[in-house]
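The chain that follows stands alone, in the form predicted on its own, written as structure tokens.
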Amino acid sequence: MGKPVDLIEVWRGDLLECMHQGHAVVCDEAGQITHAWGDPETVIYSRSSCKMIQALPLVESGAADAYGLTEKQLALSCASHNGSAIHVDAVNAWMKDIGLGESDFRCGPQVPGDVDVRDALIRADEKPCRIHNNCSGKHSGFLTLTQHLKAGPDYTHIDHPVQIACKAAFEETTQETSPTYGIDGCSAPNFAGTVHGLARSMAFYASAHTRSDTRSKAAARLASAMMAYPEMVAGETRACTNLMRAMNGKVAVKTGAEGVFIAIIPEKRIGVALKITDGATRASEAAIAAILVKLGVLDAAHPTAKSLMAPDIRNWDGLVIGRINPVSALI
């Protein structure tokens, strides 16, 4: 990994207690870097931040239209959701429509992030299932594409037609050959690439509405769906949902594990990718908010921007004992 730079400070009183470092890139529609922090050529796993790339074959293959998928379902195919009722019900309905069920998923069971759903399962003495997995929307897309291709059931295998298509979409939109892959938390392959490549792919999505080829139209539909249904992409209280609402549905954002975050900005035809090297979510959320403010698409005075970019640190008694803020280079 290339040399990272300081991005997010954590203060306790008058002492700088912690510094989160990382890499970030802003790309224009030509794939050229307009802003960069750290090393743009650092190779990372994009983790769940690339779900709109993994959903691209679902749309461009014709599978989405063949099965009559709605815009809300396309947003769900790009989601890392809370496992709230709106997510679980939508996945169950989707599976019923295509004649499949929970046992067809290859993602593992996961305790839902939604506290009410989690507590209801506990009270009912029920265990969470694969539908509760935060990636079940993405896997619903995988299963739909699998049906459309008439492929075998093991759609997470690296040599399965679904994953071959996902790899092609990743490499062609990042304009890089992926050097390796890892297995994500949901058992699907996650392909490695540079921070620059990920930003280049997001710029492809951001400018897709200006083109009429099949892939661009598919990318534009996915970005539009995310912006139209931010609650399906993550859920209440989540940074992705709150940021998209704060920007009035004009920007798509998506987090990934281990400190990754992306943004798709159609009005400016630019894409953003960042990676916090220590994997801290508090830092990736602060950094993406700061970059969005810097790019003029997020109001620094908006409550969501303030809560993510420069939150107070409070102790258990509610006292403000510190603060988190971006370094001056991000502002």
The other form holds:
There are 2 protein chains.
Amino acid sequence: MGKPVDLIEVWRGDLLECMHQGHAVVCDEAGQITHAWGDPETVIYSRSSCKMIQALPLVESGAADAYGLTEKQLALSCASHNGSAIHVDAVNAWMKDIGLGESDFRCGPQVPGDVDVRDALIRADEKPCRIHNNCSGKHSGFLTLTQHLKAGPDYTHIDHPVQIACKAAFEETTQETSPTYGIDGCSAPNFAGTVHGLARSMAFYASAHTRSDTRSKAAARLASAMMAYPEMVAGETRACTNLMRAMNGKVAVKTGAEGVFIAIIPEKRIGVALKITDGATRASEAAIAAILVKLGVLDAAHPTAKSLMAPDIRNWDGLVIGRINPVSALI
Amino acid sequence: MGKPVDLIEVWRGDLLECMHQGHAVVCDEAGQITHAWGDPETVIYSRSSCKMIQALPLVESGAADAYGLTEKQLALSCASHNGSAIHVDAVNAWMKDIGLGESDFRCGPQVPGDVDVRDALIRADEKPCRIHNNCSGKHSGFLTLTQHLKAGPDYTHIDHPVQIACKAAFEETTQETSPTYGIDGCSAPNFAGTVHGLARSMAFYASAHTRSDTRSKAAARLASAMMAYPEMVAGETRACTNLMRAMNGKVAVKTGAEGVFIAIIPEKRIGVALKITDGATRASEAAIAAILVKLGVLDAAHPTAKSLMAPDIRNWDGLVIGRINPVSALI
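Previous: the form predicted on its own; requested now: the form predicted together with another copy of the chain:
Starting with the chain above, the whole complex follows.
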């Protein structure tokens, strides 16, 4: 783990109460670093921020077209969703189309992030299911590719053709050999790589629309799908959805657990990746917003930019008692 | 903010995924540091970890005895509770005794940490109230002292006699002048001080049973109450309650928001205070458990020690996919 730098301050009154450190890299289509904070060569798990890489085999294999997947479904295949009705209904419909159901999913049941859906389950005395798992869209993509490849049911196993294809997509777009992998919250393998490698992969996505090879066309379709359906990628109130809306669908962004965030900026053909060392989401959200403002693609005056980049901290009675600030080097 | 050191590692598979840094101090009854990690002179908010200091004026003023408060109520006055029935019922009974009610509280309404209570509120379509606020026991103490002093209703105001007394208790037991204060989650002032000062105050509590002055007797009563009623200080499944039970009521511990934890060890007359720089509770819990083991007051083999100090990380399907470890310097 490389030496991180201070990125996000948390103030209460006039005292700095907490500091979040991390690493961030902005990379152009040639893979060259244009901005960096901390150590770009730090090895991290990209977690859910690499879902568009995990969806690449689904598209480039021809499976997405063979099963007639819509752009909305492609966005969902890259999602860490809230388990809202729009997500759960879409996954259920998708599974009906391909003749599968909840028991085919290898992700565990998860309490949905959508509080209304959670409360409805509690009132009905029902438990959340695997479809509520924030990764069920990604797993729908895995299941579709599994069917297309006529492969076995254990699609999260490291030796399964789906994961072999995901690893190849990860290593080839990051242009690195992944040194190891971990098991993600949804039981799928998550391949380790450097922050630089992740930013390089995102720059590959950001420049994909300028190339005509099969992989680039697949990458461009996935990034476009995310930007066209931001509500499918996360959900109402979520940072990813709000940021993509605030940038009028011109930039794709994706969060990952434990403080990861990426951005794909097609108009500039650049990619961004960042990792907060302690894993805090409040810091990864503030940092990506600050970098998007710095890069000129997010308006600092937009309510979403203000609410993520330098939010007020309110207490249980609604009083503003502090604020979160990016450090000056990020602004 | 002084330079923190690595304290708690978060592993996923064979890769270090996150690191939590911080400061920790162990202090004897003379105020001398016996162990330190990071910078002991870092200024922090002790947040809820100093509730036994905020309860000191309640006892030493004579208010607690004038109102016939029980040891259980004294424990509750030092609590960050779950909003379980035992806490809410005790606060309601206390308020009935002194002729006050929910509208007199200055803490905001908070969703209770007790999931069963939360779910019951959702099923009944009821909102949480101010009594559910984790600090309502502390505020019951503030209200009791307010009545005793015949002071005005705005007991969280910095110039109110209750807060003037809290500031004096804080400065006199930490043996420092507090440079500033912030507003806490419950709207009460929270006085800033060094990690060393907080540990010095905790050593004052840990040695209070050896002295006979009014303040020391009050401090000893509060520490004893916390150790006698660990379930009143936090609640079922919570780190504070489980740790005090695991140490057979011989040590008082208290968490604070944004990564703070303290311990009062009467048998050794020492106090402990720590702050995780990024504010993570998973790290403050692991760090206090490791230090209590190191100091010989918590059995490393106790299930509570194992579950806090080096817990398995499980994913949504219950698979063990990683672990949290204190760094070797903490063991």
